[in-house]
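Take a look at this single chain in structure tokens; it is the form predicted alone.
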Amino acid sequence: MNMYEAIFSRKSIRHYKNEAIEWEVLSDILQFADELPKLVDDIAIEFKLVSNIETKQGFYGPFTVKAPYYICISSEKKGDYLINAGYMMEQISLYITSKGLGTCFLGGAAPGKGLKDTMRYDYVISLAFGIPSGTLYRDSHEAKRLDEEELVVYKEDVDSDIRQMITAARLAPSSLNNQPWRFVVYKNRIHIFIRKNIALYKVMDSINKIDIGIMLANLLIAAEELWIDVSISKLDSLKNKDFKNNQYVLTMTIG
């Protein structure tokens, strides 16, 4: 299973055997972090591994779960940063998936003052791995999602090949399922906005933004996967336009 593959088989596990992954495996994980490209290139990061089987680490709040392992990620705070650290941790997420592994982002967590003390930067968010106590996939028809027709508005006919890439922008996941993201589609771009939600703006608003980068890792996994060449930018037009129930995040070019 490769990490496209992965996007429509991953579901989010939170019930784990509290059993160690042999090193090897953990330090492939570790490798692979540091290696990833970033969304954005100036700012900096970092990813910590944390072992919960001997040492209980202290993760507090109402969605906490507990697993034999976390990795957390620290950012600089400038420009898109909790999209970028998103668009990061859910490319780790599909790859220990595609390594058999089980994962679930702490989106409604955070460590303990300990831990965060140890982080170079800002602590944006972690995600649970390990071994899964019950099955590790599911059907991508047994995602709980919101129907294309919520999500999309498709402005021209597009290709087979673009309605896939949206398919796996879907099945991301999301913090209480919200899927905030919603797309415009023509035949050479798909812009990007966050659905407003005026009643849990201050207590949503940075969630949203990690979760936009998750859905991003998606789409561009697809596009590369599908040999589709994309490039992302922000377009003046759209930026500068008050939008009634949506904000506009980015536009992704194809071709």
Ligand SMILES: Cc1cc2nc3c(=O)[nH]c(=O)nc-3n(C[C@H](O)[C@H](O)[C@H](O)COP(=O)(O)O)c2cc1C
Contents of the next structure:
Amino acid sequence: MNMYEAIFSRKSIRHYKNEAIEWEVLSDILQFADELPKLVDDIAIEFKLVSNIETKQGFYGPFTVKAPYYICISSEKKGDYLINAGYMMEQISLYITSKGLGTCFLGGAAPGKGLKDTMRYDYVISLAFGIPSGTLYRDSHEAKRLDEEELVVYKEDVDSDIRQMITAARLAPSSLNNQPWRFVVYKNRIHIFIRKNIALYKVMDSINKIDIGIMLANLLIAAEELWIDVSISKLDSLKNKDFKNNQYVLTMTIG
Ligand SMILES: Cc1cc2nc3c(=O)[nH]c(=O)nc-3n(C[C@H](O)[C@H](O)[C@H](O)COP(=O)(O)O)c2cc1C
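Please could you give me the other form, the form predicted together with the named molecule, since above is the form predicted alone?
Let's see the whole complex now, leading with the same chain.
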């Protein structure tokens, strides 16, 4: 299984066997993480692998998931660091999934102070992972996701590859399965927006940006798999516009 295929069969795993993973596998995951290209080059980040196998290192919060391993990202706090962190962590999640292990993002739980103090930059988010105690994969049709009509406005007829990229994006995991992304799609560009959550706007703003980064990873992995050249930019014409229900994030230009 490659990372593209993992997009279609991954599900969040919340129950793990308390079993160690071979060091070669862990070090391969860390090497993959360290070699990942960033979405935003000039934001320094650090990954930290936490093992709970011998000593409990402490993750706290109402939505914590007990797992044998966690990988945490800390980042310089500037620009689109939250989108960048989500983008990098989703690739790690899909990589781990493709190796036959389970993962779950942890936004509702955080490492304790002792652990946070060992991190080089500001803690952003972590990913629990390990050997699942139940099934690892599911069919993509079983994923609970909003219908395409609720997320996407097609302004022109687009080819099946672009629709497939949107399907990959739609399957991305998000905190509370909130799926904050919205798309306006033309033949040669996809404008990406965040749906404003009026009630929880302030609370959800940061985590929604991580979600957007996660979704972008899926979109870019799908583009690569389908041999579609894409580039990302922010259009001034949309950046300065005030949309009632949505916040403009960026535009993906195709070809
Ligand atoms: C940024 C982020 C934070 C999350 N935080 C938690 C969490 O704290 N606890 C948890 O059990 N699941 C968490 N999840 C998992 C989501 O609830 C899950 O991805 C979503 O419900 C969709 O389910 P699926 O991943 O099985 O498709 C988080 C997901 C994301 C993307």
